[in-house]
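What follows is a single chain, given as structure tokens, in the form predicted on its own.
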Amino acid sequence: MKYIFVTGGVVSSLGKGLAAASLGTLLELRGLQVVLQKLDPYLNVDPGTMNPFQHGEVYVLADGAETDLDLGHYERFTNCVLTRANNLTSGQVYETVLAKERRGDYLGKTVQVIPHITDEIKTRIRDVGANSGADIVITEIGGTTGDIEGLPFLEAIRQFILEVGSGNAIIMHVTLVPFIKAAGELKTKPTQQSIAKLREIGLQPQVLICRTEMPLDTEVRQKLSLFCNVPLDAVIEAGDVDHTIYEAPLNLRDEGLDSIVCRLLSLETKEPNLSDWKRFVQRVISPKKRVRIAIVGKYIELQDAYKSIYESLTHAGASNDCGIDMVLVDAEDIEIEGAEKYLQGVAGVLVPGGFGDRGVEGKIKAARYARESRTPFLGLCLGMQVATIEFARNVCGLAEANSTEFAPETPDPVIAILEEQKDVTDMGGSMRLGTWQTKFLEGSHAHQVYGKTEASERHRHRYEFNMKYRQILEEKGFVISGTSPDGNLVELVELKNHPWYLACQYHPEFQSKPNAPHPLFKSFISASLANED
């Protein structure tokens, strides 16, 4: 087993996750089996209870784990199917160690960061490798070198490398090389300081990924190599991509990153075939057509809040040889000024998920606009619920229809909490999470879109369609076209006599990949293109 540890220095948000995922892509295309893992130093047990404004999107894995959004990059860029073992936080580590201490597993010893916390971290790294059967484990350490909460993870890695042998593990350090405009030059000192901090801890990077706005010339590369004790050819330039994040593997390949890593880890592999990846990137960069899609959300200001949705639209666009012009609309603006001002002229409307009542009435207005104007509509999770509320109010005459999440006393709770959820007090990890089976109504639009009668999809929600209202809605043209296998839970709905109006309770965005777009997104973009014409 070979191990690659990805650390970061100088500042956060440099793209360690993207660098790790891109390396995973290149190594897979060389015929190696790769698994990726994220170690996050924050004390939350998982990101599940964190506000998207704080941490961005919560990405949900097949086994129901609520994880960091970087795991979305890992699954999109590689063939990995990850589990809760692939995302470890300080909160999880301390929770596990303290539970062992309470049980007496440490036989009365004093419990300390070294060895108990570091041993737990090392165990989780080993388990991911052992259980995956992969050739290489790529482990990203969140945060920035020098953060006090990250020190136990770096110490664990120091011990781990000593145990497996330096020939079986390397460190890839992602760092900023800033361009100082007034001086007109790139500065290496921040990177030198970052590496010095790592070396104080006992870690020496073998590869340096330099995030930079300007090309690294030979002199700068030589300086970084000399002062950071990294071979010259392992000083890798990682400039900002021109058009799409999917250019990153191609750029890193041009820098020889995968060849260097294979040499350092003594791996004999074939050269990677990047033709399919290049074809996808070319379609993203130079599409034959373009289409305007409105995303009506409540976290629009933060790009990372809907990361998987934006990427899924990109995948679907490329499959239709079409560029996506995303029109980001704050649902609260629609509440105040109406839907037509913001949605007139778009070819498709997408309403994503969310929690809480802020902006909900704006989302309901967006669903009504798409229904009445016959604009293709895709609702995801809460997007399905607001579509249901809108239809109940404006087509079925249930003027006060609502969800009990927003209006507990509503006389017509078309969306309500499940009985088994009513007594839940802990917020974290207590929703309907992970992979559930959906059975499609034969002959329905959903059946046509998927091309099969069943599918497995990932969920993250607490409230459900209230089956007491099924007949009332269906009599008016509302179609329940996807349910749980026992028929008790509604998973997907559509409308009769509308060119394309589908809304699902699950999150299809978590299973879309560059060269394998999710069928719902692919069909939605195709319908939007037809509407644009």
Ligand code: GLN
Contents of the next structure:
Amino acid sequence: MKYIFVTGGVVSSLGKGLAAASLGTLLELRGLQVVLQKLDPYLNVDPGTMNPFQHGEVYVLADGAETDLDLGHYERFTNCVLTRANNLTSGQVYETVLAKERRGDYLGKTVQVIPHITDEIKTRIRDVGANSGADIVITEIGGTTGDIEGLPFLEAIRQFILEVGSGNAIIMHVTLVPFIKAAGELKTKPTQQSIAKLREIGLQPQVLICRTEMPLDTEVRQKLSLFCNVPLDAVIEAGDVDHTIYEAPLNLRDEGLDSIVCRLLSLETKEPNLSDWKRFVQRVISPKKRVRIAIVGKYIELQDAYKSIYESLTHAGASNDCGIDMVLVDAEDIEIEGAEKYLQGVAGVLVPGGFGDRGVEGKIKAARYARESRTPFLGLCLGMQVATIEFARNVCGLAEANSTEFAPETPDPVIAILEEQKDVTDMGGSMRLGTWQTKFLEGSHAHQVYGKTEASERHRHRYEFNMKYRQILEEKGFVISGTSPDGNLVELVELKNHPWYLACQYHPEFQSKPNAPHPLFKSFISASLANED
Ligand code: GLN
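Next block, the form predicted together with ligand GLN, ref. the form predicted on its own:
Time for the whole complex; same chain goes first.
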């Protein structure tokens, strides 16, 4: 088993997750089996309790783990199977160690960061490798070198490398090489200092990924190599991608990253075959057509809040040979000024998931606009719930229909909390999470879109369609076309007299890949294209 640790220096937001995922892509295309893991130094047990302003999207895995959005990159860029073990936080480490202490497992010893916390971290790294059967474990450490919080993880890595031997583990350090306009120069000092910080704790990176806005000339590369003690050819230039994040593996390949990693870890493989990946990137960069899709959310100003949705749209666009112009609409603007002003002229409307009542009335208006104007509509999770509320209010005449999440006293709770969720008081990890099976109604639009009668989809929600209203809604042309296999829970709804109106309780965006777009997104884009013509 070989290990690659990915650390970050100078500043955050350098795209460490993407660098790790891209390396994963390249190694996989060389025929190796990889698994990726993220270590997050914060004390939350998982990011499920953090709001999108703090953390961006919460990415949900098949097993129901609520994880960091970098795991989304890992799943989209590689074929590795991720479970809750692949996103370890300090919160989880301490939770485990403290539980052991309470049980008396430490036999009267003083429980300390070294060795008890570091042992726990090392075990979790080793387990991910052993359980995956992969050839290589790529472990990304969240945060930036020099953070107090990250120290136990870095110390654990030092011990780990000592144990597995330096030929079996390397550190790839992602750093910033800033360009100072006034001096007209690229500066290597911040990188030198972040490497010095790592050396202080006994870590020496073997590969440098240099995020830069300017090409690195030979002199800069030599300087980085000399001062950071890294082989010259392992100083890798990583400029901003021109068009799409999916260019990153191609750019890193041009810099020779995968060859260097294989050399350092003595891995003998074939050269990677990048033709499918290149074809996908080409379609993203120069599509034949373009289509305008509105995303009506409440976190649209945050780049990361709807990450997987944006990526899924990109995948679906490429498969339809069309570029997506995403029109990001703040649901609260629609609330105040009406849907028409913001949605007129878009070819499709997407309403994503969300929590809390801010912006909900705007989303309901967006769903109404799409229904009445016969604009293709894709509702995801809360998006399905607002589609239901809208239909109940404006078609079935239940003027005060609502979800009990937003109006606990509503006379018509068309969306309501499940009986078994009523007594739940903990916020963390207590929703309906992860993979559940959906059965589609024979002959429904959903059945046709999926091309099969069942699908496994990932969930993250507390409230459900209230079956008491099934008949009232169905009489008016609302179709419940996807349910749990026992028929008790509504998973997907559609409208009879509409060209394309599908809304699901689950999150298809967590299962779309560059060359395997999710059928719902693919069909939604194709319908939107038809609508634009
Ligand atoms: N707030 C809704 C619920 O908990 C929808 C959740 C979501 O969109 N992820 O059911």
